[in-house]
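Next up is one chain by itself, shown in structure tokens, the form predicted on its own.
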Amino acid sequence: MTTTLDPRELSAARRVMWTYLITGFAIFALMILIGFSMRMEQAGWIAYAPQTFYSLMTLHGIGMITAVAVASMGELWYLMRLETVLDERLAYWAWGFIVAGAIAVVISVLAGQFGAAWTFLYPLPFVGTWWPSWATGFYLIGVALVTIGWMMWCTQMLGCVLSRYGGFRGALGWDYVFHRRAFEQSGRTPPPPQAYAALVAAVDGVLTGTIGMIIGVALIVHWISPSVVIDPLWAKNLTYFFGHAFANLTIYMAVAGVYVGMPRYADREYHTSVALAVAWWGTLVFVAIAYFHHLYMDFVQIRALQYIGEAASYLSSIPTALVTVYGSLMLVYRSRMRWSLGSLFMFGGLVGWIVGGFGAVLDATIPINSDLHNTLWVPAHFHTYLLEGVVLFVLGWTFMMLEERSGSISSAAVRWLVGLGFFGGGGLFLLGFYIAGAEGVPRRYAVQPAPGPELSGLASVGVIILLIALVIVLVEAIRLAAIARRRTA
């Protein structure tokens, strides 16, 4: 890949990049045992106790989030790094409090049992525990702590791309948009699609954090001192503005590795143009105010939030479909694109983006929220765009860094193997989710009526699939940053 940096520089770029995407990877691994046991579980191939499924539940809801945007942020950041100065003790600092954050959130599960879900929703840590206090407290000072690392990193980003293109009027180039010609008589140049992801990350990043340490704090004094009461309604606002940003935004990050690696492939060039800059400055706006989708049944909240809630969410589809994925598709029409593990990530996660994405604006359409949004239809669209499309782009970004310092690429039978174990695979397992909600079968229940648990065990089968082409995966990893190290010495 074509850069400034010196060589010690670019090593230690490359350091942070692999700390987050190992880190990233590794809490994957064993978030993705602890989903298969759920699943093993509903469906009756296992038993163990209800409140074991809901802490484990808790573990991996917040968890799984937590593993793709590590990977996410490494890869972003390493992208940026090439493109300005970037500090690297500020990213291990970041790295750091999140990776304290995550071992105090395991700490209160699995010693603990804590078991809120996610959400932890005000009063539910408090009312009716089956765990002790302590419990509750390591995991809100964990999601803090992971918060705070988060916000560090933002921060740093958000410096990063406001210092390299000329405050916010450069980086969203307002100038390219408004005023294109003399713009380009000035010779100046817009920023790399690339440039957009980082921005949108660090700007609803540093919000959605603030958001979260507000929400954060107040239940931790509540903690402290239960006398304090909090408004259920402003704490749901609070949380689910936190938590759906923030998953949201883990895609957003790693589509910016796409944006790199897909023309690499295609011998082609991905660059910046008027409809790519709009669509992101809809993203910027589209993300912070489409989480109201989640308070419709809530009818105690302002119903003019519904409404935006609803035209957010389908509004942010269109710089989504239109865009990105229709500009990527494009770049492999009649091209002589190369197919690798990584390139093929990379296409397979366009897909698995727009299937997960269709999924999640019928959800959030009223009339059919109304029938699907407290079933297994939820956790199906979810799956879908963090499974078969977050990880995917991380892993299409990890191969094509291995593939280009190693030299080498899989094999056609690895490739069949790993495609028909991800796509098929995961989507039997994601099937299982799809028909479940279609049928009315609730979420987070440890034990489901009829048709769930066997539809438990359809995506119980298609996880061991998955976890064979995970382990190939792995191993093939493990081949080509072996050549690659050979290479280098």
Second form
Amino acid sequence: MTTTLDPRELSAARRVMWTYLITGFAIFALMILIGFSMRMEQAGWIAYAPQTFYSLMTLHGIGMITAVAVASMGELWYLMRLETVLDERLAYWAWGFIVAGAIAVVISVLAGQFGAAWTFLYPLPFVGTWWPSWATGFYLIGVALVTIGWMMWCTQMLGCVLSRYGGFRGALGWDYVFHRRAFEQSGRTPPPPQAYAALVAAVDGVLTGTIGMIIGVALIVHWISPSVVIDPLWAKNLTYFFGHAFANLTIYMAVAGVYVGMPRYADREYHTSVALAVAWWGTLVFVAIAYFHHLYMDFVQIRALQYIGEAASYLSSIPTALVTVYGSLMLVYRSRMRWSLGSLFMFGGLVGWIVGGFGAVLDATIPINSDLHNTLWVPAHFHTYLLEGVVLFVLGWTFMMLEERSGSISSAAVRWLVGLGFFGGGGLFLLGFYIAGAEGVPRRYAVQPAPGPELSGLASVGVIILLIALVIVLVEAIRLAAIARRRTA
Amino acid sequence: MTRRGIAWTLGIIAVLASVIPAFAGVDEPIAIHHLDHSGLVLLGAAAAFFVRDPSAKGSPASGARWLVLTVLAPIAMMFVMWPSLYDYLDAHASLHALEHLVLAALGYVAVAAGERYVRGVGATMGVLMFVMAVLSAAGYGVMKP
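Let me have the form predicted together with the partner chain next, following on from the form predicted on its own.
The next block holds the full complex; its first chain is the one shown before.
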């Protein structure tokens, strides 16, 4: 049962949510411009030194992940605040740590030219550098601050689900799944779908943060005391555990808004089912162990882990495709769906999730990975997943809030323009990555072999169209917010 | 034995396990040293687990400071386990014992603070802290420069 908030509490909860959402969108806007400049540079439209490219690539990578994570965190925090009382101060502290970390990273890259890629894979931040040592330190401390903020948020979520639903057993819905009759006869109800997203974000998030702290502190210690030598394979395992799971969790957090939003648009109920609970149990495990697919090329890695990585990558798609996406399609099928920007974004996000996920599973298939590893196929699938998945889910939630509060929706013309921009421009942008990847163009190179530059040009045209759509989205958001403010004044 | 009795027993074992090896002057590889530390952290964490009031549930509505403590304790542990200081500490038994006591205390603080925040959070953090120390043995400063 959802907690009823009085107007003051609701206002405070919304303030937290908007703080996170606006921060996320602001970072996203800055990072999309940096990404655009990188594609233009690869296309030969503009020119800057390769070092500048790698520095901007580092900032773009870590900035985008942080942007979508922060926005998703705000959305999920608000949804769980509707379930139980949460301390807003903690949410602001976590936000403060993340913003402080982001500022440190920006300084390290823009002032110090740090450019070891966002994955800061040991020993790259320390060997053959063109940036000063302080920039490495700023970057590592910045990432550590973001990780502390993330840990605080995840621990608060963990406390939230444990106290609200009766420990791990209750939060998992264990009795609901295995002793259903007795469970229902006792008058209890399982956690709502969005609580499963919170549980997975909390448990895998705390695990991810823990791993991030190990490698983060180890790198900081090595920076201060270079005689402390780190095992590179150990470092790579920890780094990719942290990076993979953190990036994955952004979409699992954001999808909570779809669980709540889509039923409102379809005017139908979306309840927790046994299939949904079990699917999220699977996600809880697969998010943590799929990262091994990043280490296929590391011949010294234990062979069994490679197979675990491949199996987990395949298995992780089942809960997504069969439960969340199929369930959402059934929600829409033959419903009186209200199509607005909010519902379009949510629905489009499901499409992007499936397409990006399919590209990811292909790349996680060992024989295919032999060809696609470290080609532009990799950014192709994760840009699909992030841009046409997470970002659309968060935009969907944002517009649902704005539409409900303003009592107004965008015109059909605006919806078409935004749809064409996101899926036309966005599609063109992504196609540039996919085709180049399939052609074997390597990723993370300032200067690409053919057909990289031509496809980068095509992708840049896509970005221009996408940017136009984003400007329209921004104008619409401001317009709806202004109407909402007038209504509540 | 009562919960408090178990907690006291674990606490005394933690103190003895911190002090005796430090003065024994055993020279160990860094990886083994990390593993020793994981044991100390676990002892401190387990003592905190048994000292908590089992009927207290805590609430995410308050107790922000407890959450901050439970998050920061594992980070502090990683810094205390600074591998290049081990040689120096091996030669200074009192400081070495103090380092061990601090590690056990950090395990205690993480679990006690987490359990005070919401029941279950501290135990989770205690397990993760132990895992951190064990994982460190696989690569944190264990290679020759």
